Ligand SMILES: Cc1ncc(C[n+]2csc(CCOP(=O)(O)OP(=O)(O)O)c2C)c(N)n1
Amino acid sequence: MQPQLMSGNEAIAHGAVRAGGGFACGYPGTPSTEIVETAAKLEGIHAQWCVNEKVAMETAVGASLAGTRTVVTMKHVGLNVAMDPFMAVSLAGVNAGLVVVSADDPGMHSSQNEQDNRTLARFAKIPLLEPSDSQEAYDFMAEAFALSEEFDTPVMLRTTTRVSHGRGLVAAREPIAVEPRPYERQISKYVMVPANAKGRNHRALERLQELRARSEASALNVIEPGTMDFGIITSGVAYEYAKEAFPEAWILKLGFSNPLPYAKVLEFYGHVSKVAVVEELDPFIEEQVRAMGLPVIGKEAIPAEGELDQATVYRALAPHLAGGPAPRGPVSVPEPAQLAMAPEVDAKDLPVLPVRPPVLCPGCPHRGVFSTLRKRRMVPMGDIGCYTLGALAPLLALDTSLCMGASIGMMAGFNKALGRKAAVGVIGDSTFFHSGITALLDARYNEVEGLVVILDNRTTAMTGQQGHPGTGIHPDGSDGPAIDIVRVCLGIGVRCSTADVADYKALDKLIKDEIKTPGLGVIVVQSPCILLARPEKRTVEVVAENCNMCGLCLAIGCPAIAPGDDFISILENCIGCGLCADICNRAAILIEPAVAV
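Throw up the structure of that chain alone, the form predicted alone, no partners.
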């Protein structure tokens, strides 16, 4: 096949398909737009626009978890919108390869700033690849997917306007055969509650050192010999400018620029007596080289704003070369920082304290929803709220919790990638207003097959019963207009029904029927928070001779139910919601008439 003339954006799309990518999404923004547009014309990959970059990132995470290699695209400022899921998935990790394309815009050709998103890759502790032309944009996609899966991390592919829109010949490579990666439930990995996130954060720090070793050995980082006693460290399109401005200089070309390969930088300094860093915008590489104790010419010569070109690079560095060699700095590399570990403590020196894990309150209306969802062969995508506790034992009713509003986008990506209704999104009413509405709009626009369950407990329960648009309650306690969730859903053309957990059997049937119904549906479970409402306390009685300790009632995770030797016990903190009685198949739990409290 003859090489084809492609822009960098077109090359990224073609490179993704060549590398087994099956899902592409993003929000249009110059200079990234053509990636999704090109992917939409190619066979073997599903491409879609999302309503914003946050939803796009969440959708991409869902597709990755479903086992499909995925690329999500946005311009540099778009990553600001997506930072919440971006930072969370850097800890949670991926299933199939996940590549985040950040298209930066030096010179602000079509942007409100010229933000340098290399810093965000370092901030997130993830690999950063920087192609310098269309061929590398094509080739680097395969390396990005491979790194993502090997190191269980998203990978940033950072381009700039000239790489995105510049055109060059691209030679097609042999397609890579990729086996589907089955989804495996891993609550400790994908549910970012503090206890899990601490372990994942530790792993991210370990991974960073492993990635640095890979960067040292990567063929994407190469020392190009020269005939001058002068070297240039550079990356991305700035490499092209530096090479044209000083064709006889030694060059350290960084295609895998985060983590920085310390040893390779040191090796480079052994060849020349003077080194400059040529990079657009921030002194990203320069500052790290200086931190190694090595002398370098950087932003005192190279402009820190606007685009570079070969003439600008030559004018900036030529005066420094005329002044003779700079003094050699210390040729040593600091050892990578060791992970800070807490000192070991002998267990016998610690006081014995009772274990008290967080748990949903007795009578919490969410518990009934989780109990019926758990019976369905669906992947439950969770969200941020007190209902995230549904992921914990014994409920084990949520598989993911990434960031505010992510459940709907992740469900949409998961189902789109598999081509069927395989996941359900579970979100609270406050979180729905926070950032779930845009994801639901997106799911409707992209004709997603799926189910969203909105747990409407009429408050922002997790943070202390604050009001939100669904309640109309202002911070001062005054009443304002309340937004009807059902009307919002119907208004965008989504099928919507309501339920109350007080009628568990009706709720169970509604969820069962909705899962079987084609298209996108929403169930709004309207049951007030037990701490906010004034419940009717009902007495619950155990019929000992009917109880065989089957464990069904214990599995709902209510702290008012305790196991005994021969039958279960109901504790004094029970409010008599009746869920345990509805679930019991042996009439071993009876609910007596309500008493006003």
The other form holds:
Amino acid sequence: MQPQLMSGNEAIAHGAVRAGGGFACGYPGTPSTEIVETAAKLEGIHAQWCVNEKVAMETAVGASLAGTRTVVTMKHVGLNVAMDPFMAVSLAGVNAGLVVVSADDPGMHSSQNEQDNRTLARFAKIPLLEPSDSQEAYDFMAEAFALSEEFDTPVMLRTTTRVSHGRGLVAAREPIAVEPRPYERQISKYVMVPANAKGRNHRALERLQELRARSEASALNVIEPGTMDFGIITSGVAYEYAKEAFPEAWILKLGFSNPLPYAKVLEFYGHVSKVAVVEELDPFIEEQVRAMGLPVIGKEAIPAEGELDQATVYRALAPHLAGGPAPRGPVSVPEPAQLAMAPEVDAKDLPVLPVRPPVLCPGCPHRGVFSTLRKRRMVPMGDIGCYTLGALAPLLALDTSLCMGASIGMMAGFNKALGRKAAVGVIGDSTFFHSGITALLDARYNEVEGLVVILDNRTTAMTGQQGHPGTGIHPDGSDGPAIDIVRVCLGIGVRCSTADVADYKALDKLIKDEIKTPGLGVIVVQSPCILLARPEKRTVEVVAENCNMCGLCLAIGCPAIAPGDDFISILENCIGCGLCADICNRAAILIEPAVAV
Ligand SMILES: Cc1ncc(C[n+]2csc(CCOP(=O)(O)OP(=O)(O)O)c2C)c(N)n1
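Moving from the form predicted alone to the form predicted together with the named molecule:
And the full complex, kicking off with our chain again.
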């Protein structure tokens, strides 16, 4: 078959199937999401979304114990949620191969923090594989499953945004036939009580030594000879940048980067007299090389934040080469102009792009909720989803956003500490199921005075419209049972009412009344994401003589409303949700059918 163009995420799913993988699960999170989405379209593998990453990890361990090669996927912060089972399964080990994909996001393209999860593989004493392109993402899956079974350990396959989302040609390999691995009862291995865990911990430490020997011999850790007296140790996508910036340098490419192959590193130092480590984010390899007592150029030159690129790597290291030890072979450090991306570009030659801050879509139902909430004297504790954009100007309707599910617990703590209903928690439907639900149980148990607004837009909008327990939609598009949020709330004894932003005035009143009512209350705003609902476009007109540019409608932050000198105008991207007409108190905005609101 001809090589196919695939993103790294697609390649991981295909690579899993080729290597006999039969189970894929995870929770959406950029840049990991498309792995489960791709697996859901492939034959021979079951794919499912789990309610959160912890449940996904536990589900994956169950599938592995049942004898199916399994891949579990999440974004870097998702692994924080899954840390408890992750650390324990390192000791318990696996039955069929278990691969944990951690998709990290250097540069925080769509994340609340920047963390380097290579450290978490080391922390958990498990092997770490780092593909640098789509072909490797595909090939490394087979290696990962094999290592997992041979060493009785979960294996982390760590990608970053550029590997996950970059596309490259992938040549399909021969499918791997997998022997069945029936489940065997092994209480001392799978029951992590202290007496058993001690033995397993000892085994994990022994395993680490055996894995180091394997990493020394692994074909994934290669020395690529160069012609300069300069060597670069690198892994993942940073390899591509290093290679392009210094095509004549010696390279030690670490595809299997934990445990670090000490002997191979020493061998590498035998070829060159100056070595740099090129890695994104933390000095993960660098610090281990330094601990070996070896001199190395590292984070004093290479940025420890954000993404790298060829030009950054070149600019960071070139000064360290000038005046260095005499070259052993013919040396030519590429001139800046030789780099694919010229390091020095005159800003005046670049096209000026307008600054486009992220903004809620025109017609987004979250906007109506924020418009009413911001009128109340409550501290709005936010959460993570599209609705986090409500914190930005001009809405300024959320005071906090910490991590998924935090809004309800923060609201509870705030109100308890002050002894009154001072804060409101604002949370999306997917986030509610992910980790808000336990905080609501807690608030009920602790008799919190509070209000929770659940923005039930019937999807996980932020990561691209995935299903969740509230919708029942599976990653292959099929329908499953949908769980009713209102009944969940009522079931735990919490007062719960519903609203729809289409009736803005009723929503406004409901929020006002609920704030005044003692106890804990939930309002579920049942208004579907505008990208799902795709309502018929209604025309909105401005009555110029009624508009005095008071700014009320502009304050809802709709990208379809533009200020003018004397009156506002409605732009073409308006979908006619009518919120601006509801908000205007001068009848300056009319919505078709021509009804002055
Ligand atoms: C621990 C963790 N997992 C996943 C994500 C990625 N993520 C951000 S918001 C979100 C869910 C948003 O869905 P919802 O709460 O329904 O809000 P919406 O975007 O639909 O408004 C996800 C999966 C994350 N930031 N953190």
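Throughout, rigid core stands for the largest set of C-alpha atoms superposing within 1.5 Å between the two forms. This structure is a prediction, so every number in the text was calculated from the model and none was measured. Numbering follows the first chain given and starts at 1.
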query: Core-superposed C-alpha of K416 shifting 2 Å or more between the two forms; finding: yes
query: Post core alignment: A56 C-alpha displaced by 2 Å or more between the two forms; finding: no
query: Did A217 shift 2 Å or more between the two forms, C-alpha, core superposed; finding: no
